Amino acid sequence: MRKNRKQKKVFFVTGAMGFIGTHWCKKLLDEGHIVYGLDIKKNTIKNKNFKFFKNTVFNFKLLESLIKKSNIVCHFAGIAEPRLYLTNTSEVINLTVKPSFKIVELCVKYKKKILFTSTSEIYGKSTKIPFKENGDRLLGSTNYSRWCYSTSKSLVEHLIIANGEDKKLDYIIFRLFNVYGPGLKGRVVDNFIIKALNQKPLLINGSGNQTRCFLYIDDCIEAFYKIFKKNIKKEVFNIGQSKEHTIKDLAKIIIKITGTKSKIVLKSNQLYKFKGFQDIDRRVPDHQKIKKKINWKPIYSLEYGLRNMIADLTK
């Protein structure tokens, strides 16, 4: 018990009721830490060490108060639903950039470490597979709103890294690769599961041969915590699974597990009807850096994770 008291930290988590944020807050609380959570959504966590603030990340006065009180700032708030990149581009940019700039400024001012969730979208359409953390980025034209999220996150990364160099900001940047699990909303995995459970067609953009590397949420959170525990400083990490699955295979696995009568519809192109959409053929992370630093690798299979998601949605 004495050891746990010594290790107890105060974390401030933005986007605390989001998919990643909720799982991260629960992990921190399970480990005995104190957590201040901020979100515009309703609080779903009941724990004596969790203090929730139902508010926006644009409340800079509140941000300053909570950052000042915390040991570590976890900036997880954002919009990560691809459809919204196309339909609400300006909001995606504003929410990603403006509060992040203020949070970085305050972390510098109060000398707080920041953990920032970035994205595999950073790499864009690069064909240099697997993606290395120091690899080149290749994006489409600014005429394609598809790239607004990637560009916004990269700008925040630039600011964090620059402040790490010239103002001694301590940071960790996590680039997440298709994380899924209970609580996920607005992505291909939950979309397919919900449609399968309701006996509706599973609509796929293009041929369905485009691949993704799906990472179960428990593996993701374990990587976060191992990096925190080792007190690694000023690094960028890919957090993802190396095994590729085509979107068509994902649909087939979900159909098998659910026992649905849903059909797969290829080339439905439901996202192409929105101006500014472009797809990515492959998105695969390089694991060498994180393996070297913390000896981490994912342990959960796609089928295991999907079964857990389905059980959560049908309970």
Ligand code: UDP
Given for the second form:
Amino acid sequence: MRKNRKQKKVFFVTGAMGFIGTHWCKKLLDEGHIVYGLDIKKNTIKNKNFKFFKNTVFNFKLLESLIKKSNIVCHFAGIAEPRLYLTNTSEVINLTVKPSFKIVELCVKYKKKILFTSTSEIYGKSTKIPFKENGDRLLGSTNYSRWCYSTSKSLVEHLIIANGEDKKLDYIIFRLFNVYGPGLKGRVVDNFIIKALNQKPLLINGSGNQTRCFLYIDDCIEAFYKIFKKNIKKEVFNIGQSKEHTIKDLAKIIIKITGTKSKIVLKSNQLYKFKGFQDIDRRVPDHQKIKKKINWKPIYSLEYGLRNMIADLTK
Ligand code: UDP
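Next up, the form predicted in complex with the named molecule in place of the form predicted on its own?
Below is the whole assembly, all chains and molecules, this chain first.
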């Protein structure tokens, strides 16, 4: 009992009602921690240890008061929807960069550890597969707004790492690789499932031979928690699994599991119609570092994760 009480921490989570944020807050609460959640969306978590603030990450006064009161700052707020990189570019850049700069400044001022969710999008179109944390990044021209998210997140990464060096900021950066599960919005997995459940065509951008490695949310949250528990300092981690699936295969698996009559439509131009779009052919994490540091390995299969997501969407 005593030990448990000692380990209890106060976490401040931005984007607490987002896909990753909700699952993370629930895990922290399950583990007995106190959580301050901030989001513009409506609160869906009821727990005596959860205090919710329906507000924006641009409210710097509120950020300051919550950062002051917490032990660990989890900065998860962001827009991780490729379509919005194309249609709402300035908003994506503003939201990724401005509050992050303030949050980093406040974490330095109050000496708080920051956990920051970055992205596998950082590596862009690099062909150095699998992507190592120290590997090169390869992005398209700034004429392609697709790269605005990658660029914004990498700028924040630079700022965090620099402050870790010269101002002793303690941090962990998570680079997420196509995490999916209940609550996901605006990505290929939820797009396809929703289309399949509604007997609508599954629209594939391009040939469908492009690949992604899909990581189930429970595996992701387990990795976060293990890293937090080990009190690892000043590191960047790929959070992903290495089994590749083509997008065409993903569509076929979803068709099989849902039993839908939906057809696959290749070369749909839903994203290619935007001049700012470029796709990524392969995106595969190297997981040697995380394996070595916390001995973490994903355990859930794609089919298991998809079935859970489908069950959640049809309940
Ligand atoms: N994609 C697709 N149809 C969709 C949504 C996405 O073919 O309805 C493709 C997209 O072009 C990309 C892959 O699926 O090649 C993964 O897309 P996602 O939206 O999950 O984001 P990304 O992994 O590109 O960041």
